[in-house]
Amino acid sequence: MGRPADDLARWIPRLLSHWRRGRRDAPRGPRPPPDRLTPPELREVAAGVERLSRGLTRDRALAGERYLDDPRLLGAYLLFYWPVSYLQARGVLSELPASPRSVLDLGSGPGPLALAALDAGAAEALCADRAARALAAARALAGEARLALETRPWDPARGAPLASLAAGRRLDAVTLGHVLNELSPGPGGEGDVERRAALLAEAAGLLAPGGSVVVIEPALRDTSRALLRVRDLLVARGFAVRAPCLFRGPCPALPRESDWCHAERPIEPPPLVAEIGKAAGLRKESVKMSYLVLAPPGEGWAEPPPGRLFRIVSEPLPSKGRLRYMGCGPEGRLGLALQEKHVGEPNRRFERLLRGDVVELTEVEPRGDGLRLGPGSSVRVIAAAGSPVPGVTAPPPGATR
């Protein structure tokens, strides 16, 4: 298993290729290079990915459509979000205290989250959409990569159980990517939240012991707290969240309609990516998403280290004087702030937090909204963002991975 940004560089090329093969007006000519795109083909992915961008995450108009039966829109999400939606997996997965060996990836498109996954150590997938144009390109990319990766239609819309596609096999990790909001693209009502939530709950029924759910989202506010209204119904019904969450109970950030949660990791976006979403007017230095990991049905949430823990969940909020975070843990989501003229050596780690650390605070006092760090504060981070949180993440004793 390599770094995810090396293994992504090696997708370009094959998806560039397959992209080229699957054009019906390609113009004849001397042979395109084999990793970025000519202009006239710059122009095409760029139309396609301004049409998916605004039909997804701005006017919604393409959310639950059948938007990759259009083999130009196929080819803008292969060459742009395609990327995007494998780094995301990636940074999902390196939380799991343990690679899934067996996955199904539920409304996969052309499989990114699986591919992601055998690239991560998984021994094999099993890729499940409506659009069969889709799984057709994520068999010839996985038949490329000679990775050992399996395809079956699934159409939500047509209640089939779940039980179907994993024929008796207990499996290690189901992935939904970018699928509960497209399920019902509403606004997220009651109806909506308890159809996703059955969903999670059917496809959590498919885990062996130790298994996981893994759910990506956009991080959009709206897309965000429906997933949260998700988690929530899933909490008071008995499922235990690995992540991201520490606090057990309805999550801290639905009461303020300004409230909601996501990740960001800092990314160096392939020389493809970054060209066709400077042509795009999209920008992708960061990958962000909202996520939500569960644990199979009777597995009690992990009890975490002990100490003052806190996932941070925001930027550094400006603040005149003093720096500031929010952070989520076992106690709730509060402010954290420390005062430039008391950094010192045990806190100076605040001054460099990332959103998704998990640290622990010491010596600290309510103040205000939040608890306030002091000189004689300690900051340390015990799990880096993407990383697993020792004895949270882990399975219960006993489960086989």
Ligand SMILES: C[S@@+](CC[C@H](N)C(=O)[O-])C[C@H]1O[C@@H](n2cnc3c(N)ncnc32)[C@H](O)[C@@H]1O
Contents of the next structure:
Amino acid sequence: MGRPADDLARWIPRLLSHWRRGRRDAPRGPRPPPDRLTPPELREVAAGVERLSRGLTRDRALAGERYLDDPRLLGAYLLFYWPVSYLQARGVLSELPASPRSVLDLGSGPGPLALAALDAGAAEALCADRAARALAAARALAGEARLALETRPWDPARGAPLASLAAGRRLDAVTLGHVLNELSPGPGGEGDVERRAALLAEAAGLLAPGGSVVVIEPALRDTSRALLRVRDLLVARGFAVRAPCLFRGPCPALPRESDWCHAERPIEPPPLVAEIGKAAGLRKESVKMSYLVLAPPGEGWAEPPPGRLFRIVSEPLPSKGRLRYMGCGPEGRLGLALQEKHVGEPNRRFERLLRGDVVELTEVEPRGDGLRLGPGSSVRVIAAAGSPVPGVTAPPPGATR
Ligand SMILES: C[S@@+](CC[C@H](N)C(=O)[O-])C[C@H]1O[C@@H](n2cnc3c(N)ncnc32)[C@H](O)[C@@H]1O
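What about the form predicted in complex with the named molecule, after the form predicted alone?
Shown next: the complete complex, the earlier chain at its head.
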């Protein structure tokens, strides 16, 4: 397993050559570069990315539609969104207790999550989707990389149980990338939440002990809040969350309409993705996503290490001589603040925290709606964003796997 960015760089020529092979109306000319688009190709792909971006993240007119059956939109997905989903998946898989060996990827499209799992150490992956053209792309990409990937048609609206996909196998992970919000693309009302929760519960029922259901959703306020409602319903029904939550009660981001929860990981996008993003007016210096990792039914919540722990769930919020973040931990979602005049050796790390880091704080005191750090408070990062939390998603120090 290499660095995700290096592994992704190897996919770029494969994605490009697959896309080029599928363009029946491609103009003839000199052989194009294997890892970059020619100017006319760039215009064509950027136009597709603009349509996808509008339809999936702004007016949402494409959510729930069969857009990947359109070769132009599938091409735009492969060259721009596929690499982003791949990096998101690698980012979440790196938080799991162990690399999954056997994976079912639901709503896989052209397979970025399944292929990310295979690159991260999985031995076999099954992609399931209703878009036959996208499944063919996943098979072709895996074939080029000599990876063990199978595909099956899947449409939950047709009612076939998920167990028929798993065919009796116990799975280490069931992944769902950017699909939950498309299955019932309503406003996330009670019916949608119930249907989505039922699907995740069914997926969790296919897991081997220690396995995980991995859900990645867009970092949009509405889709993120809908995922939080699904999380709450599953937690109320006894499911344990492996990540990102350290709080076991109802999600404290839900009561205020303006609150939601997402992760953000800085990336250096491959030149192809940066170029398409620039042409389509979309920036990609970081990948943002909402995500949820669930344990199988019957597995309890893992015990976090002792101490006052918080996952940082905001960007830095500087104001009038102090720095603040929102933190969410076993005691809930609280503001964490440190005044500039109190910065010293034990708490200096506070100035460089990233969304997603899990920190242990000492000597904090209640102040307003949160906690105040003082000159004697220490700040220790126990898990950097995207890495396992000791005792929760990683074995405690000294334990064997
Ligand atoms: C945004 S794409 C995500 C693809 C990939 N999982 C990723 O994360 O990049 C959403 C996928 O969900 C699939 N999808 C949407 N509604 C579906 C349904 N009712 N049944 C099966 N697949 C569906 C689409 O065909 C598409 O492949």
